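First, one chain by itself in C-alpha cells, the form predicted on its own.
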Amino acid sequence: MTGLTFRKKAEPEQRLDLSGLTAGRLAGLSASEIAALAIGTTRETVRVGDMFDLSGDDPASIRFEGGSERFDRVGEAMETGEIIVDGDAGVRLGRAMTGGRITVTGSVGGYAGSVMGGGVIDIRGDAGERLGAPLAGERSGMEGGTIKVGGKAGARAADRMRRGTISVAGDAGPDAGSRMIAGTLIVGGRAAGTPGRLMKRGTLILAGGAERFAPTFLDNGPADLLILKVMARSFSAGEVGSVPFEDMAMRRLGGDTAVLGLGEIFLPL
C-alpha cells in the first residue's frame, strides 16, 4: 500500500471543509467513494474529485500536494495517522485532534490546534490568531499534545490552554497565553500586547521579551531554576526540539494576581 495523495487541480473558488479526509473517516472507502465526498461550504456543490487528483490507497498516510489558505479543517478530530500539507492551510487545522501528526510546510489560519487533546502539529510557516485556543463558548483550549510553529503566531496564542506545549520560533501577537489554565507556551521572538493576561496557572517562556505586562504581575527577580534546565533538555530530546531559552539568564514574573495568580512568565534579564 502507498500513501493517499490529494493533488490540487486548481485554486478553489470557495472555502473547502476537509475535515472528512482523515484516516479514521476514509478507512474502507474506495477511490471512487472518496472522490464523491462533498467538501464544499457554499450552495455550489463541490466534491473531492472536483478539486483533487487522487493516487495511492493508504489513508493512514495522507498528503495534500499543493496547499491553499482555503483548505479549512484539515485533520480536524483525527485520532491516528499522518497528514502532510505541501503549502498553506486554512482555519481550524488539527482542531480537536487526539492523536497522529500533521505537518504543514507553509502557513495556516486561525484556531490551529483548537482544543486538541493529543498528537503533534508541525507548522513550518506562520500560524494565525488563537493558536490552540477555544471557539466562542468553549471553556478551555488546548488540552494536550504539541504544537510547533517555525514562524510567528497571531493574537492570543494559547488562550485558555489547559495542557500540552506550544512552541513559536518567531514573534507572538497580542495577549499570548491569555486566560491560561495550565500548560507551556514558548516564544522565541517578542510577545506583543500583554502576554499572560488573566492567566491562572501555566508557564510562559518569552525568550525575546515582551512589549509590556499587566500591572497585576509581580516581578520575582532573577530565576536560576533547575526546572528551566530540565525543561530545555526534555524539549530538545522530544518533538519540540531545541529551545531558545537554553542556558539563558532569565527573570521570573508571577501572576496574574487579578485572578488565581499561580502562573509564571520567564523572560531574559
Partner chain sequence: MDIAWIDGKPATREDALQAAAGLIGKSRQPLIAGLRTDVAGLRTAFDLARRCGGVVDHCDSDAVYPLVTALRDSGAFLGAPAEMRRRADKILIVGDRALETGGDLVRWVVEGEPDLGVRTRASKRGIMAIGSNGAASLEGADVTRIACEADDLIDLLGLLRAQLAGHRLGKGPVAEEELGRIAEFLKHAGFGCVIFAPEELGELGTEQLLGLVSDLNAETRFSTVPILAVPDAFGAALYATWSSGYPLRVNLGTEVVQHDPALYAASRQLVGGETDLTIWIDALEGEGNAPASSATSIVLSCEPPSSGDAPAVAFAVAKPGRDHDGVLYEPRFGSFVPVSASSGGEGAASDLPTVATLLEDLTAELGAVAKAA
The other form holds:
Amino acid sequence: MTGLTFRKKAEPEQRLDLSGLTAGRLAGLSASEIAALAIGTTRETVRVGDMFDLSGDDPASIRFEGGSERFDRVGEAMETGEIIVDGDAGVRLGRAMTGGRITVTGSVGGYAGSVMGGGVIDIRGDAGERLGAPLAGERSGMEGGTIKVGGKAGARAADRMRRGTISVAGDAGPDAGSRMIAGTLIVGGRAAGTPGRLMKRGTLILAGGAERFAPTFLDNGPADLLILKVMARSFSAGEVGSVPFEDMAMRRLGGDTAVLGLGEIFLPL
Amino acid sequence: MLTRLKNGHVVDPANDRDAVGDLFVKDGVVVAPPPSGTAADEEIDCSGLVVMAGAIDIHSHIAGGHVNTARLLLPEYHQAFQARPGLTSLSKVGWTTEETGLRYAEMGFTTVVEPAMAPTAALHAHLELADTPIIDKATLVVLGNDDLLMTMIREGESESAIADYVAWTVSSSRALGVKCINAGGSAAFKENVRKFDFDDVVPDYGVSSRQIVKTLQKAVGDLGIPHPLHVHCNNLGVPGDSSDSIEATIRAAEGDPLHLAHIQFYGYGTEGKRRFSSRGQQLAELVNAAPEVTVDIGQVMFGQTVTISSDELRQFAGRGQASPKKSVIFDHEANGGGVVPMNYKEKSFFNALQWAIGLELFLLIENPAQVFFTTDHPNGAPFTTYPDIFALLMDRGVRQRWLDALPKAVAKMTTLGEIEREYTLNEIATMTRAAPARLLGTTDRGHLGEGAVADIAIYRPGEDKTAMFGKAAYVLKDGELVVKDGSVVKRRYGRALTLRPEADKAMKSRLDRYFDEKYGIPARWLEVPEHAIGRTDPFKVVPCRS
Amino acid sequence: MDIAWIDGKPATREDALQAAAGLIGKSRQPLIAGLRTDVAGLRTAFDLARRCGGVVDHCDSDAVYPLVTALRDSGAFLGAPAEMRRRADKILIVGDRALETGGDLVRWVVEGEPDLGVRTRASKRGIMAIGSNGAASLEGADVTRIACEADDLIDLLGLLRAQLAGHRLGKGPVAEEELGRIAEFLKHAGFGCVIFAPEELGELGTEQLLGLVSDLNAETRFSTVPILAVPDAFGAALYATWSSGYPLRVNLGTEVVQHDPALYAASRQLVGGETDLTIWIDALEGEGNAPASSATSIVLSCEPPSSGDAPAVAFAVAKPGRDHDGVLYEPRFGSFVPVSASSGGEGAASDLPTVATLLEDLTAELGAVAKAA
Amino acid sequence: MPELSEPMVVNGISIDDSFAEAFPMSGTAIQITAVNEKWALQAATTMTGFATSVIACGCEGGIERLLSPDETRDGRPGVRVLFFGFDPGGLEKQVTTRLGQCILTCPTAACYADLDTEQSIDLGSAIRYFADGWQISKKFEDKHFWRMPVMEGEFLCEAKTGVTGDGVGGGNLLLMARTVDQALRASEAAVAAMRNVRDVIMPFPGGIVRSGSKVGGKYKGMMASTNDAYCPTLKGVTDSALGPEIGSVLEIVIDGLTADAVSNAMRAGMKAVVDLGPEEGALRIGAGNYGGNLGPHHFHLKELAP
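Can you now output the form predicted in complex with its partner chain? The one shown was the form predicted on its own.
Now the full complex is given, and it begins with the chain already shown.
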C-alpha cells in the first residue's frame, strides 16, 4: 500500500468541500469510487476525478499535490491518519478533528482547527481568522490537540478555546484569545487589538508584546514561574517544538475581570 | 374524482368504527359509499393497513418570534452545521418551517396548533405558518399579562367589555382560541417579582392569577369560543409549588371547561433526599375527578432540545440550567418570554423522573378524550419523538426496557413499572384525532364520517409501534395523496383555522386610541390582514358556538 | 415608461425575463442579494435561490451581524421598544451610532415618562448617555452625558461589569467617580434599558453589553433595545432563519443548506470571485449597499437605473408600502407589520410588478428555459 | 515458625531455607523538586516522616532516590518518593494530607506525578482549594497541573499521579549476627545496596527495624507484638529461632511497586551481606513469614542468594 495522492489538475472555479477525503471516510473505497465522490459546493457538480489525478491506495496517508485557498474543510472530523497539503488550503481545515495529523506547507483560510478535540495541525504558512475558534453559536472553540503556525494568524485566534495548545510563530491578528475558557496560546510576534478580551481562564503568552490591553486586566508584576519552565520543556519535547518564551523573563497580567477574571497573559518583562 | 381506500382497518372512534372496510373520498372530503357498481377513479389498497383520520396536535410551538429565536440561538444543532455524521434530536426535526410541515405530514399529522402567539407577534406567526407546508395550522393567542386586561379587571369593567376585548384580539390575530400563560406572572416579573403563585397579586394592578384566569375563562365561554381557555399554570417546574399551583387551578375550573397545558411539568413533589418526587398519581386523580378539565402532557424525552415559552418569569429562572449555556429573555408588551436550551439526560435523576411522570399521567388519566398527546414541542422533546411515545404508551415491554436503562433511584420514585395499561389503537385515535377535534371545535376533522375533510393517515401496523407511527404508509391531505411510504410525494399548503368572533365597534375605536396613546403604535399593527399572508385562501373560519 | 433593460437598453419585460433566465441557467453560483424587499419578495427570492442553487445575503447584513453573532454565541435580553417606552425608568444610551442611524426610534423610546409599574412609574425617567455626542439632540429630555471615545466603549462596559461584580479594575477611559456614577445609575433602575448600535460595538462589544445587562438582571430588571441601521436587514435575517434555518449568508446550492457567516457574506462572495452572477434586489427606500463586483448582474430596483455600468438585465419594480400592500419589518414594533400602498403621490409607479411577482415570473421562465433545453 | 531445614552456606554465611512472605499493597510514586537538593530532600524527608508502618502510620513511605536535574520535570534537583497503603483511597488520603502539610508548605518545592498507570489518585486536585478560588488549572501535552498562589510565589503541583495495585509490602530480610555492631554493619551494607534498586523503599528508620514483630500478642487489642522467637534475650525462655551464636537480629522491610522490584532489592541486600562476610557482619540470613498461608508473595531466600 502506498499513500493516497490527489494531484491538483487545475485551479477550481468553485470552492470545494473536501471533508469527505479522510482515512475514515475513504476506507474501503476503490479508486473509481473515490473519483466519483462529489466535492462541489454549487449547483454545478464537481467530482474528485474532475479536480484531481489519483494515485496510491492507502487513505491513512493522504497527500494533496498542489493546494488552493478554495480547498475547504480538509481533514474535517478526521480521527486518525495523516493528511499533507503541498500548498494552500481553504477554510475549516481540520475542524472538529479528534486525532491524526494535518500538515500544510502553505497558508490556510479561516477557522482552521475549529473545535478540534485532538491531533496535530501544522501550518507552515499563515492561518486565517479565528484559528481554533468555534463556528457561530458553538460554546467552545478548540478542545484539545495542538496547532502550530509557522507564519502569522488572523483575528481572534484561540477564541473560546477550552483546551490544547496553539503556537503561532509570527504576529497575531486583533483580539487573540478572546473569550478564552482555558488552554494555551503562544504568540511569538506581536498581538494586535485587545488580546484576551472577555477571557475567563486560560493562558496567553505574548512573547512579542501587544498593542493594548483592556483596563479589566491587572498587572501582577514580574512572574518567574515554574509553570512556564515546565511548559517550555514539555512543549520543546513534543509537537509544539521550541517556544519563544523559553528563558524569557516575563510579567503577568490577570483578567478579564469584566467576567471571571482568572485568565492570564504573560508578556516580556 | 372518487378515491376508494380499500379494505383497511378503519379506526374512527368518533363514529364508533373499528373494523375492516372501505372508505371513499371525493373532492377533498369523505363521502358515503357510492352505489354498488360505481367504479372509483383511484384505488389505494389498504389491506392489512390501519386507517385513521389525520392526527391533530393541539400544542406544539412551531411558529412565531420565540420559535424563530430558538432557531437563531442554536445554529449549531442544525444538521448542516454538525461535523458529520453527528446528529442531535433537534437536528432531526430540522429548524425550518418547511421541515416542520414535512416531518409532521410523514407521521400522519395534518393539523397542528401553535399554542402561544402573542398578539404583537401574530403576523410573524402567521407568516411562518404560511411557509409551513402540507398541514393545516391554528394558533392560540396569549392574554393574561397585558396591561389592558389587568386594568379592565382592576377598574371593574363589565364582562361584556372584557369579552369584546378578547373577541377583538382573537379576531384580529386570527386565532382559534385563547391561551393564558402564568397569568400575571410575566407582568409581575417586570416588577422584579421572582416567584408568583395563583393567589399572588400583580403589583400596581392588584389582580391575582386566579382573577385573570377566571375572567378569561368566562369571556371565552361567553364568546362561544369552542376551545376552552388554555392555561399554562404558575410555578411551572418548581417541585412542590408546581403541583400546588395546578391543583388550585383545577379546583378553580368550578365545573366550566378549562384546558391545562403540559401538566407533566406540574407533577413534581419535594419528597426524597433530592427533594424531587413524582406527584403523577395525585395529579392524575385530580384530573379524573374533574371531567370539565382537559389536559395535555408535555412529555419529556431524552436528548438535546430547547425550551420556548412566554412564561418569562419561569424562563428567566430556568436560564441557570441552560444547556448549552445561553438563553434569550424577551421583555415584550404583555407576556415577553424566553428561549432556554435544555439537554434532558437519561442519566440525570431529575430528567429521568420527569420522563416517568409524563408517562404516569398518560397512563393513569383514565379517559383518553381528556388527555392529549404532546411533548410541548420542543420544550419536553421535539415532535419527531412522537413515534417513540406511541410505542411507550402501547407497549408495557417497551416501557420496562426504557425504565431499566434509567438510574436505579428513579424506579423507586415512580409507579410506572407497575402500571399495566397499554393504549389500544382506538384509544390512540381518540387521544390524537377525535378528542382534539372536539376540543378545538373543528368538527370537520378528527373523524372519518361523511363530510369530514379527507385528512387521512394510513399506517402499516406491526409489533414495532415506533416504526408504525414514524412513517405513515399513506397520508391524504384534503383528499390528495401527500405522503407515501413515509416520504412526502406532494408539497402543498394547508390553511390556518381561525375564529372570527365579532367585537363591538366601540371596542375597536377604543383599542385604536389605547395603542396609539399608551404604546404610540397603531392598533392595525396587531391585525393580520389576509393580503399579508401571500397565499391564496390562507384562512378557514371555524364557527363559534352560539 | 421603461420597465426593463438589457445591457442598459430598454427592453420588453418578456425579453428581459428571458435574458435573465438565460443568465441564471448558465450560472454556476448565483448570488441573490440586496434583498431589500417585503416578506413576499423575500419568500420568492428564497424560492428562486433554492431553484437555482444560489447564495443568499442582504446587502446590509453587516449592520445586524454583530447582534446576531453575540446573541447566538451568548444569549441576550431584548426589549420591545414600545414596552420600554412605557416602562423603563433608567435608560442608558451607549455610543453615537444609535442616535445617528436610528435617531427617530431612540427619541420615540425615550420621550415621555414611564407609566407602567410601581417601581418605575413614580420616578421621572433618567437618561444617561455614554460616548454619545448626539445625545444633545434629545430635546427636552434630562440627559446626563459622560464622554467616552467610541474606541473605548467596550472597555468602559467591561469596567462597569467588573465594578458591579465587585472585581478589581484598572484605570480606564473615564474617571473613577464617573464610573461610580454610571454604576449607581444602573443599580437603581426599577426597570432599565440600554440602547445601543451593535454595529458600533462589534461582536465582542455587543457580547460585552449583553453580558452587562445579564449581570444586572441578577438584582434588578434590565433589557436592551439594539438599534439597527438597516432594519429591513434584520427582517430579512428573521425570514431567512425560518426559511433556511440560518440568518442569511446561506448557500442553497448543495444538498443541505450551508451557512457560513464569513464565506457567504455577499461582500466576500463578490470579492472571492466564485460568484458568476448577481441577482440584486433593491425595492426599498434608501440605497442598498451594493459592493463593487465584476460579476454579471441582474438588478431589480424601485429607483430608476443609475448611469454608469449597466447591469446585464434590469427591471423596475414597485416599492412595498408606496406602490403596493405588503409586510415589512418595523423597528418600533420589533416585528413585522402590514403596510398599505400609499394613495396618490407617486401613484404612477403602481403598475410596476412587485418583487414577488417578478421573481415568480422569472422562476417560471427558468422552468420554460429548462424545458426548452 | 519456618522450618530451618537444610540451610545453604555462602561465604560462611548461613542462609535459611525460608521465604519472606509479602502482601499486595497499593503503591504510588511522586517527584518532589526544589531550588536545590537540600530543599528537595527536606520536603521529601518531612513528607515521609512517620510513615514506617501502614498499621499505625496510615501508610508506608520513603525516599526511593535522588533525581538529577536531567531527570526531573522542571530541570531542578529532585527526589523520588514512594508511598504504599492498603487501598488507593486510603493511600490518597495519606498522600494528599502529607502533600498539603509538607510540600505545599516547603519553600520552593514542587510536586509531580512519577508513576504512569491507568488508575490514579489525586495530588493537587485534592488540595487546590487551599488557594481559595485563585487556584489555576493548567492542562497541556496530556498533563494536568494545579497552580496555587502562595506567599512565596506559586506552588506547582500535578493534579494526579498513578497508583498501582501491584505493589508489594513486607518483603524482608532478618540479619542475625553475633553482636549488635555486626548486625548493624550488615544491615547498613544491605540498605546501601538496596537503595540502588528502582521502585522500592525501606520505610523504617535508616531502612532498618530492630523491633520485628509477630501477629497479635497476649494483651487484648495488640495487633502486633515483639517477635520473641528472634529476641536474643529470650533464648531459653521462649520457642526461640536463634542458635547460641546469635546475639543480635535486625530486620530490613521492603515495599516495592512490583514483586520484581522487591526481589531485586532482597537479592542486592543479600549480596551485600554475603560480600561483607560473617566476621564483619551477619552469620545468618533469614526471613519473616506466617507459614505461607496469608501473603500471596513468597520470596525464597535460596532463590535470591548470590
